[in-house]
Every structure is written in C-alpha cells, then in structure tokens.
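One chain comes next, on its own, written as structure tokens: the form predicted alone.
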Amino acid sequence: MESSKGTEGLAGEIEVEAYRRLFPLPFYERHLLESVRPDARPLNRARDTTVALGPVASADGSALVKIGDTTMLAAIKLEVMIPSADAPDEGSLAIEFHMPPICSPSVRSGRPAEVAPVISQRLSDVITSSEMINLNELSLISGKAAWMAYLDIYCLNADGCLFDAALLSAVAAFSHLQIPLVSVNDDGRVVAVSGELTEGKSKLELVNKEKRKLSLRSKPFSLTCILHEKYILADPNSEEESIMDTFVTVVLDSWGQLVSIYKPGGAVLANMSTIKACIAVAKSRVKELNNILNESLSEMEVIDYYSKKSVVAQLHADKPPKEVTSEVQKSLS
C-alpha cells in the first residue's frame, strides 16, 4: 500500500516537471494567480543575498556576492598613472565584466558573451552618474601621479539578475578598498610601499601618510523586475528571465534617490503606475542591501582589529563578530 502511494507521488512529481518543461509560461501563470512563484517566493521578494569582503588577498579591494545562486567575484587593482592634462587632480576607473564558460551552459569557450560588454558599460555609467567615487581622492601628486583603479568582475554562476549582482559586488569591493602607501623613489617615480619598509630607522618619505579608504559619497544599488501582464516579479532567476521578456531595472542610491531606470524593450508597456510600483519595491530592496553591506563592513572591521592585536584565532572563541562590533567601533573612533 505504502509502495503504491510512493509510486503515485513520484509519478505526480514527474508529471509536474514534464508540464513545467513543456509549458513553462502556463506553469508560471498558474502560480501567479496565487501571487506566489514556483520557488515559494512572494512576487515582490528578492532571493537571499550574502556579501563576503576580502576574498582575494592579492587585490586592493575585493568582494564575493551571492544573490540566490547568481555569484559574482569583484576585485580592484590600483596602479599609478600620469593623470590627463584636462583633469590633473583626478584618478581614473576602468570597469570590465567577465563571463567565463563556467558561469552558464549558454556561454561557450572562445566566444565572449554578448551581454558582457553591455553590463560593463551599464556599470560604468551607473557608478559615474551616481557620483559614488570622488576621483580627486585618487590623486597623488597634482599633474604627475594618480591612481588608476581597475575593477574586474567575474560571473561565477549566472542565474538571473546579473547586473544587480555585479553592481552590488562593485560597490562592496570599493567599500573594502584600501589605498596603499606610496613613495617617490630616486628616479622620481611614484611606487607602492609595503608596510614593512616603513618601519625601522630609515623610513621612506611617503606621499600619503597612511592607508585609507575611499569616502564613498553614495552607494548605488539596483533591483530588476519582470513585468508580465498585471504582475511584477522582483529579482527573477534565469528560468523566469527566459520565459518572460519584459524587464525594468531601477537603480537607487543609499539615500533612496533615483539614479537611473533601464527598460530594454519587451512586450509589456510600462506605464507610470507600473514604474512607481517598481521603484517602491526597489526602495525596500535598497535598504536591505545597504544593511547587508554595512553588516559585512562591520564584521571586517572586527577581523582587522583583532588581526592587529594578533588574536584572530581567539575571535570566535571569545565573542561572535556581531557582539564585539560595537566595542571595536568605540576603539576605532
């Protein structure tokens, strides 16, 4: 009796999966009638999101971001350059988005993904227009030396909303970035200096006296929504993106100010009420992302603080990072 029930249950699951593959849009529409998605998320809820800072030890700033199964690794490398004559007191940014074959079956080796340069340009436009980074902070010696920040973002798993995850990883990497120490050598060139060389009797004359972080003016975050008939689905996965083709991406800064809206065509027309609804969902998402990033930054401060005291091994044994964060912040202030 139990065996027959188990067989019936398995047959039912197979039928559901077959229906899902053969008729994906009707399958989703049956869920939309109940205001829920096949993964049990409400229509306006984004997937679980995590931010890990400093995964790449050789980079000046890095972050690993996961939104659902979509995974991005961002790393920043700083190099000294000669600033342009038009902006002698400004550094520069170069942003590149990469989609290696490991990220998706649709990406083939030797054939760059068509969407990669589009996302690279959109990231550059948003980071520039949001004025997150003051390029004057990347200046070293007026007209002679400035930092060139190379930001490379690698998509490790493409499961929808690539731009949202890429932007979050970029903001997290710049939040983690530390400007290294530099000095002028005998040839008059500006070179990076390791911490060990600044200690001892013969100290080098430093251009910048200490390592510092960029004072980010405002941090842009984005949320992509799918429009289907009267429904708005926040943070779609790759399956949802392949079935429904009308997208709206809303970018807001950490203060809730609108940075940009992007809608690349699609069958559904976005009227003003629909756009307002997308912005309202995005505002809630931006608060969530800002809190996640701030929590990661606070935990990183705790780890850095204990590292300086050479008691990293005792960190988790004494107190969890969240409990000591307030104490460390008092010590650092």
Contents of the next structure:
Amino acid sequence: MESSKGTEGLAGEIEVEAYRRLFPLPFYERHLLESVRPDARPLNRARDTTVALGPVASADGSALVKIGDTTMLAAIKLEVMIPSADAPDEGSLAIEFHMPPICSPSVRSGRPAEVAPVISQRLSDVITSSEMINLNELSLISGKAAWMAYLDIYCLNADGCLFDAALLSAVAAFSHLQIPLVSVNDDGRVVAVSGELTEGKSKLELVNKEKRKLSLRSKPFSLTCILHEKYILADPNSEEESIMDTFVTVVLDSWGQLVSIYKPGGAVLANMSTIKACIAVAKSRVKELNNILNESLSEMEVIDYYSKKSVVAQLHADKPPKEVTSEVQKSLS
Amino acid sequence: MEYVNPLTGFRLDGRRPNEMRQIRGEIGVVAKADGSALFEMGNTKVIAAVYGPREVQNKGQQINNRALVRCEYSMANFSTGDRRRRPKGDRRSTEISLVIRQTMEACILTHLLPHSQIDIFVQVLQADGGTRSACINAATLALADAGIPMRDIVTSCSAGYLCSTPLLDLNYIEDSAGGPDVTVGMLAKMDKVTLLQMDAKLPMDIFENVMQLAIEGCKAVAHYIREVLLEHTKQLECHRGA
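What about the form predicted in complex with its partner chain, after the form predicted alone?
Below, the chain from earlier opens the complete complex, with every other chain and molecule after it.
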C-alpha cells in the first residue's frame, strides 16, 4: 500500500505511541503480518473472561462479566403480572441494555449511545430465538398470575465486543436466577414470601414449594470477529473496532448449533470460506465460555449447599490460619 | 417500630447509634475513564467516573476563565427494591445531580482549567440509604484518580434522629421511617461545610447534636479516603519502578 511505503521512512523516526495514534492502520498491519496483535494475542484468541454470579444482592439473579476490560453487569428482577389471554401459561421477558455515560468517553449524557438500542434489540432477538428459556416455567397460576422477568444489563466499561459480553452476562444471570417463594394472600393477590417460613405458617399456601432455578435448554454464546483483508481477528477491543469496520458476530448454542449470524455491511466482502472460518473460531470459543460459566455455577452451588446446611462453627480470629482452616474443614466434613 | 432497642441500644442492623456502616473504596474501576472509583457504604454501592478536563462539547456553555463542571446521577433499574421505570430524568435524580455538582464545584480549582469541561457521572448499582453521601465520596475518589486539582477532600455522611437518639449513617429502613435526615458534606482538613440538607422538623439543640454527629462521620470517611489514596499512590510508585 502506498501509504505504508511513504510512512516507512518516518516510522524509524517517530516514537511507537505517536505512530500508533497517527497511522493506526499501518501499525496494525505490521503486527498482522507476524500473525499477532499489539496486545500480544494471536489472531484467533479472545481476551481473558471472568464471570461472577450474584453481585447484586437485591436482584433475583445477577452476574458481572468481564471480557478483557469490557465489563457488563446484568440483573434480573421478577414481578408478578397477569398473563395475556392467548398465552395463559406463559410468563414474559423484558430485556434492556443500557450504556451509561461512565462506560466510555464517547457517550454523552443526554444523548444515548448509537449502539445501545441496536444491541438491546439483538439481545432480545437472540435470547428469544435460541429458546433458552421455557416461558411456561415462568407461569404461577394458569391464566391469573405469571412472572415478568425484567433483565437490565449495564455496561460499566466499554472496550469492544459489547454484544458478546452482554449476551454472556444475560445467560449467566439467567443461570443464577432463583425464583422466589410466593403465596396467595387473602385479597387473591400474589405476594412474595421471605425465605424463613418453615415455622409452620399454615395460613399461607405456597404456590411453589421451594426456590427453584430455571432449566435452561441451551445457552447461546457468541463471538465477534473483525475482518480485514484476509485476516480474521477474534474478540476485538475498542481500538481495533474503531479502525477496522467490518465485523461478523456468530452466535452458537451450547450444543454447537448455529443460532444467529450477523454481518452488518462493512468494507470487506466475505465469501463462504471466511464465514466458515469465523464459525470454526466461534465453536472453540463457545466451548471455552461454557466451561467458564459452568465453573462459576458449580462454585455457587457449593456455597448454596453449605449455606443450606446451616453449618455453624466457632472460629477464633486470633488463632493462626492453619488452625482456623482445620476447624473449618472439620465442621464441613 | 423500634429503630433503637431500648434495652441493648442496638439498631435494626445491629449497629450502635454512633457507628457507621462498613465503607469500602476502590480506585480505577473503569479503565476508559480519566478517573473512576467504586464506593460502598454498607449495601449502597456506587460507581463514579470522571471524564476531563476535556474540550467543551457545547460551545455556548463555555466559560472563559473557569472549567465547566457537569454531573449526572442515575440509578440502575435494579438498584432499589422495586424496579424503577425512569432512572434518569425524574426530579429526584435531577436534584441530586445538581447537589453533587455544586458540592464538587466548590472544591475543584476550576480557575486552573479555563475553557474546559469536567464531567462527573455517578451510577448507583445498589441503593440502601445514603446514596447522596456515597455518590459524593465516590466522586471525590474519582476526581483524585483523574488528577484534577482540588482544594481538599470532600466527604459526606448522613445522620438522623429516631427514638430520641441521634443515629449516624441511616440505611433505607431508617431513612423511610419519617424522621429527620441530615446530610452533611464537608471539606475535611479545612473543616468547612459545603453541603447541608435536612428535611422534617427538629428542635434547634437536637439539630446541633445530629449535625455534629454527621460531621464526625464525614471526618471518619475522610480518614479512610486518605488511606485509600495513599495506598493507590504507593502502588503507582511501585509500578513505575520508583
């Protein structure tokens, strides 16, 4: 390319940071020639991902997801509503994605970010079409009461791949969701009941016997790749997204089936082999994400199990750590 | 309802009347922001992000000899017990945005940064009373992280009066009890009050006690914030290899 020839001489003289700011595309192309990216990732590797379940104690289900620096907080609140006449056995979902001004310098207060409603709509579409949630599970009393699940996802830090992180946080929040106990009070209205009612309150008749989780049929996970000439870069950060504009998002479910492909225009035209390559990278990423989510879920289950057992132990704060550990182990065994 | 147990003197959550909730502050939580902080007071969790000083976006509002300070307060939909429908535009959020802006404006040395704009965005993730105070404390940490010159650390704390006892740092249940709620914001070292808000009726002499209690709460928060900033600076020194 002519531009990179002309700047080659300059490159030796300008500092790396200045070169990166002034000529971002040639900077990246120099890296892509060596099949690596400026943050030392190979082209098909995604950033480190962590999932934390239950950060928002007041919500019925919540999750905090970080992919690299991109941070998403998802929380689900359940409210009782009257189901519609043509679907008396089904609850419903309302999914909203917010980008508050703290997440990025480009979001101005008063003017919502351009991508926020787009991601909101796509999340709704993907979660509905992947049939992850069986709406019949959200029903309480047929024709009279059902759960309306409000899922709110807040982007706390926007550094590329917002859709992937948002979808992962939504799936994690739904995996963590526990439907609270309810009963019907004297007016015929459904009220929430707090957890400790095993002291024989016979007046209250429980509609569901214990806090239960939703059984998710298949969990959708996604991967966004950027196309540039003949390169495919997986999981771009915001700098890469700003200089290369063609991206493809592939959503697969945990059984490896294709849920959605999204390529909204862009300068690079993709042929079948490129799309197939994107799908292949997405497949391995989906396995990775599934493992990460399952690990977090099993950690939560351990905590739940021991908290249900109501194990009480006397821990003395002034004893050395080894003794405390052995005391804890003794009481847990 | 007995907010203070007459026999033991404990409050509903087991605290003593002059005890604050557990506070925790963390700097640098939003990588893209110039300065950011997470501040927790008990179950109230707030994130503040500061962008600036940067170019004024609306040239009509530019001030020639000072920086323009803007603030926006918003609560997440899931932050309170019932899901909120309008997180931003409602009157309470606008009022709190104004209060935070004016409080921080009093302590930022705006004359050092003319023709520029400083944006403070505060997002409440979990609300359990004292959100105003938590927001001001978080904003102070975020401004310090952004390196914006300030006169002093601004801290804030609330106090109330229930069951004939002055109580420090009210949570949501105590706040909605209908008793007076005094919020104080002060510049810690200079010992000056920048923010004082109270609602409901209170006799003058009791008001002095309650305000003094809130001021002491502010000083305790300032002590903690100073520690957090020192720790953060030591870590920066360490990373830079000094």
